[in-house]
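The chain below stands alone and is given in structure tokens; this is the form predicted alone.
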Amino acid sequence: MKKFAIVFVLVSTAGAFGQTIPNLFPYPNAHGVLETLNVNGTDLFVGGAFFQSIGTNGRSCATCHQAAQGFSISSDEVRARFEATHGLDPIFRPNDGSNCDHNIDTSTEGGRRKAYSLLVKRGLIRISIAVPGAAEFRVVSVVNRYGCGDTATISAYRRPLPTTNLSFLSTLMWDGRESSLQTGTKKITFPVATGDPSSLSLLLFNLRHQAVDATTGHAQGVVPTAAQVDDIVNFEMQLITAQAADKKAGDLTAAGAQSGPASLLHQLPAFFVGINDPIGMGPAGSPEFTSSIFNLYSAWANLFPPQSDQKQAHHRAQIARGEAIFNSKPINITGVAGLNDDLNIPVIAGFCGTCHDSPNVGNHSVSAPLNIGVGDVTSPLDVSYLPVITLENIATGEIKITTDPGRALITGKWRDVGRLKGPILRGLPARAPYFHNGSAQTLDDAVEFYNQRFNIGFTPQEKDDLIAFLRTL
């Protein structure tokens, strides 16, 4: 209990320095140190709308987007908040923080512990989405142990995505709902004709829309003013976040390594939507796809340190090996909706970078929601804490069973059932658990999911090396 309280104090005092957080302030986590760089080179101002409660339930953007957790939340940090406040922190609100919003008792600490168990244990927010009126499917049943079994409005349980490194996004939100015509937002793409809006202008339009939706929904507020929205978006667009030090390997820029938040800042001018896309969705004339996504640690591959530094050099060499595995380990990609079916290729000879193709960032560089099986009831990971939702194709009678219909709740398309985007990988060590539903409690779990799902055949050493690399992002 005491440990959690100490961590809570560390991560919840954004204003401990007054109205600013020092640029590149080091936030320790289980694997090292995380830093956020302000692209303007100044300290981070924490007196703006991002940190203000402009709704009615005490929440601000920072409630679910903590600097120490890479501007997301971790389940450990949420648990610390619960213990420190007895479940009264603004993140614990029944409109979306509780497992269900009716037939619950939040008047006692015991009742709150039960009502907010998914938020505390998995860092999950409940997202309620109505089934589109013209959907190609109907919801046959929803089996939800927490209640909220309505078949017209589905309760999906998802992790808050980071509000940092946003310049590298090709889609907003797991299901792309803030980059979709169905919600009044716009698909983020590259200009294909004179007069087309730029990717940046599309991103900013969508971010403003998302800021309004978050304020009116999560914070239960009125529509924020244009000045408040601009202040939120401008703050978010300043942020570049990455792991800066590793507990075992030390400084991630030492001995020629090119990691840390500065590496992302250097990557930014070269990035464009569609860069390195493996399936031909990038702009004409873009470079051919390379699976060598990360080149942060090539200098650590052949170190010759003094005898006194052998242990540290060993860990650095392991990280370099893990980077090489990410770049070059063959993966036979099968059964992935959005890839195998859309391309009509039953088996794609791929790599980690086939889906995580943005150089030194790790997200998909175009809008390409995929279903890799994370939300399937047959997932290699435990998803028994999630609802079981049965859908039927109205035209064919085909049945699909899932824990989250994903993008289909936005488009109404049968083929979009279970499809979701992959997140940016930088900042991973600070924001466990992983995947949209928190089903991977650790990076070890995430790697093992891929190992089983695609029969990769990682050796124990390869798994250890890959995990060591991921812990430095």
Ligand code: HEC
Contents of the next structure:
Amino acid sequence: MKKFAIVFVLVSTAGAFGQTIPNLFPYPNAHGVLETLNVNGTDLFVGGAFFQSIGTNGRSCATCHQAAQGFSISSDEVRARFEATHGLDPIFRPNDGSNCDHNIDTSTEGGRRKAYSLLVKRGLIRISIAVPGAAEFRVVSVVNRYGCGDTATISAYRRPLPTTNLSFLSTLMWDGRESSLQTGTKKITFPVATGDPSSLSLLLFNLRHQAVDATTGHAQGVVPTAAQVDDIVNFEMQLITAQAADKKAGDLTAAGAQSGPASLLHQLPAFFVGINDPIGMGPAGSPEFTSSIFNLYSAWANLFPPQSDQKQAHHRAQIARGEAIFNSKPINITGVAGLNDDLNIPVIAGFCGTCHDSPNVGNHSVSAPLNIGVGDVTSPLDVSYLPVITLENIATGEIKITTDPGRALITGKWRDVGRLKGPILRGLPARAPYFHNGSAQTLDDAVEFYNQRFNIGFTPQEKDDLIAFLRTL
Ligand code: HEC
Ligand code: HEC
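Having looked at the form predicted alone, could you now put up the form predicted together with the ligand?
Below, the chain from earlier opens the complete complex, with every other chain and molecule after it.
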């Protein structure tokens, strides 16, 4: 009987290969291996502008967007880098890597350990955004234990989003600020009339804008040349990333399963902005919503294993059960800003896929930022390491307390407080911790967040199954 074996190779950076990473190189992580496919079918050239220090502080895009971690960065990687360099790696820069940018001591290792604690422990970058002039609210107070309690410019702490699978995006950045009229970028929509720009052209415009902002911001550089911007965006757009093998279940394309990056690439021609949206935000005439977002593992639902592969077949069946739970477990959605309030429906009978509606990808297929409570001080997860920001509605006097005002810092709108996008769920196992603020250290924490926040009532078995599934994305 042929046994599946995964070879776990120890490589942490692209640098090990010089200028290229082999196409579909298997990067190991805690749950299996992750692979990135180049849509052009060639090896990945990693000598371009994305990998060069084109700013002034030694950073490149790859400082925070690593192939091995699905083009985000895990807190494990940050911690390893801190230990290896005593906190001197270019990710440790006070402009946005430290908890605050003033009154910190970065001259000693101990000082750096303190100054960069949120980056090391939770993989968080400080995003500071000025409160818009005409905001519908005023900032009453900011209680920030690290300093940076300015009420005119808010410091939020956020996880680097993956720079892969970008063709599936309907929103750029957690708060959508790189796909928003307010910042000179464009809302990513589907064309309605003839002559409307394609969603792809809107996305590319925004990615170019974002590459400039990331260079002048994170890398403290001057505006990059058009050729550098092209090079960065072309690099990002060729990437398709997914987990390819699971430690316990083996090859994620075996026995009829359709996971891994090659099948994700096949998803691309079918994708359009607004696909499968449950509340009619997609293009007129698009097919009706189905909550069955993922159909990667249905072939594993009824495996009758030969004796020797029983353990593996057991894991495969568990992953198939987890997929079914994602697709069909009822969730009563309440108190979600962007859904319950906008639709004026106090309880929405939903599923994971009501918000993660993009088929086999799992992001929100339309731009519709939501506040599911991850940044609320009432979150079931620990958010005590974050600042507490109190906002007051100027017209009504209503108060909201949050750890991240989210989209409201872009639009100035009261209703947008705490709203953020639902990210792509592929590549999850490589990029812990989760949620915009890193409050879920593991996928177990993320599932427990939902269980408590929406009173789902998962049985221990259902939780294990769902987690086993999420670990294969
Ligand atoms: C210091 C770390 C850091 C560096 C360096 C960095 N980024 Fe990021 N990146 C982030 C963080 C944090 C976010 C999410 C911020 C937010 O949404 O508020 C992000 C988000 C993004 C996104 C949005 C993806 C999505 O799903 O919306 C893209 C694209 C991106 N970065 C590209 C780049 C490029 C290109 C460069 C180099 C020019 C770069 N980044 C350099 C930390 C970094
Ligand atoms: C009401 C909408 C909604 C529902 C229902 C929902 N999600 Fe989410 N999900 C979101 C949003 C919005 C985010 C980003 C939240 C944040 O970081 O603040 C998110 C983030 C996540 C993340 C973290 C991704 C990352 O890159 O950090 C995971 C994992 C996840 N959801 C899994 C699930 C699962 C599993 C279910 C069903 C049990 C589910 N979600 C149900 C809206 C939803």
